[in-house]
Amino acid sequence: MADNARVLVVGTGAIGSFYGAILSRAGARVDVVSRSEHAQMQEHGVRVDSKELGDLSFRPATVYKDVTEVSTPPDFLVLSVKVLDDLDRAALIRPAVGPDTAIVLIENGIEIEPPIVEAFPDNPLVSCLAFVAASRVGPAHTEHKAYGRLVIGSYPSGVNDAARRFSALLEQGGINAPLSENLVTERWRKAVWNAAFNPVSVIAGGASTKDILGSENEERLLVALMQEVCDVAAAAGHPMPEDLPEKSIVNTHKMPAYHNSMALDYIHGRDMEIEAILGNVIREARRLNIPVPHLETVYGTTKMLQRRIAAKNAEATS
């Protein structure tokens, strides 16, 4: 199977090179979609360091510069770039999209799929959780620090054949990748984290956990988001545990120093996901009539910071 296994990873950040390292090693041909870094890609391919797992470097088979160069449709297109406002993901990866292929969402937020549904409906839909800690350190570049989990489903429920094979790809590349018939409380639960760490360590300069984990107020604060995130996710229908947001803590306190994704964003001045993360959250809540003053706060002073940003990114290129 994974020998005939035809993929392409739209999306070359650390999370695309990581699975698309463990999708190579795993025997799947592996073509990228890479513009900024082409011809570094082309020379000397895809690092990826990994402290647990050794040296997951790979030769794309293919790198692209865009996606409208894909002659041949995948088998698998995964699709791992940030879900912006402002980014048609769908008309991002059509010219590749073929009859067959299988589309694999490895990105972060809450009710990310429905676009990509509407756009597709007769593809397969492969839904994707990541537990990973990497980051980008250096051009066409991924350190692995922890964790690879990917816990996969189908949208809004079930597990179809697609995400079966894709499932017993990853294993045989050596990580851990559980089917859930019930990936949107799977998405649910990780927003717990995310909608709390993520915004914070903006908040506090670009923060890594470790330095967001000081003090016992700092953690009474990520305590207090996490529980509200828990109170909309059991009003929309997906409980927690109640034990989740503390053990959320404990289980960060055992990670190694880690930036997260919005928190290296805002350390580059690039667009955040605030949105998928942290505002569908937010606008949940306000459905339901969930209140969430804690989660109020961060979402405001962290788009702030963004409109910071673009200011200065839009002044430095007048």
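Switch from the form predicted alone to the form predicted together with a further copy of the same chain and give that structure.
Excluded here are partners and other molecules; the one chain stands alone.
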């Protein structure tokens, strides 16, 4: 029994393409918005290769150049753009949001829901955390490397009907999509790893997990960073297991060498989600009066690096 849900994917990077493909496979009608790859997607569809799941390529029902072209509001608007300072995500999606549209966030970071909730207080919100290794390998071409699990919930807690229906769709599409009553807690759990490993990977020059592990002295730094995130999470009402930092080091050692999203953005000269992944943790720490000197240091230095890259790029294009 297929769910003929109408889905609009805004943000067709690796994440949006992969989950768009899964939703299409589940029988949903999937439209996408892409300005830069419009012609490519129009002609060839969205290519998604997966070792594990085979060829997931799909043809969107409609490829829009811009959200303003959308005339029929979707049942699910999947927002999978990067969370960046200079992008007003609420304004971006507003033209396509109808009164019954569920807004689905598949995005990284902490406290990324509030601007959407404030802009669309009457729409169901579905907040998701992706555990997936996928990356863009060419125009309209994504490679799915491993994993794929999507943890789904409402915000700030609980599970609404939209979340349930969205989860069912993804399970239908062949991936694990568990519902969580405490999605914000899950975001904090993921932030423990992300807020430590992401900026450090960037500072180390766009390094893989393998590159930055291996020195006991330096691993202590990663533990210290993760412990600070745990301190903030606990103060914010989301206590983590006591051994999570140490355990995360052990588990990361077991994973194949892996470039996290910020490291990939850094390597490819793209904007990095410093604020969503790290800045928002620090703002929570300040609000709750939790000292986070290690986090403040990687935050400050990563910002300097970003500012310097931006200045260089501006120079190169002027």
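Values in this document were obtained by computation on a predicted structure and should not be read as measured data. Numbering follows the first chain given and starts at 1. In this text, rigid core is short for the largest set of C-alphas that superpose within 1.5 Å between two forms.
Enquirer: Once the core is superposed between these two forms, does residue 36 show a C-alpha displacement of at least 2 Å?
Expert: Shift at residue 36: below 2 Å after core fit.
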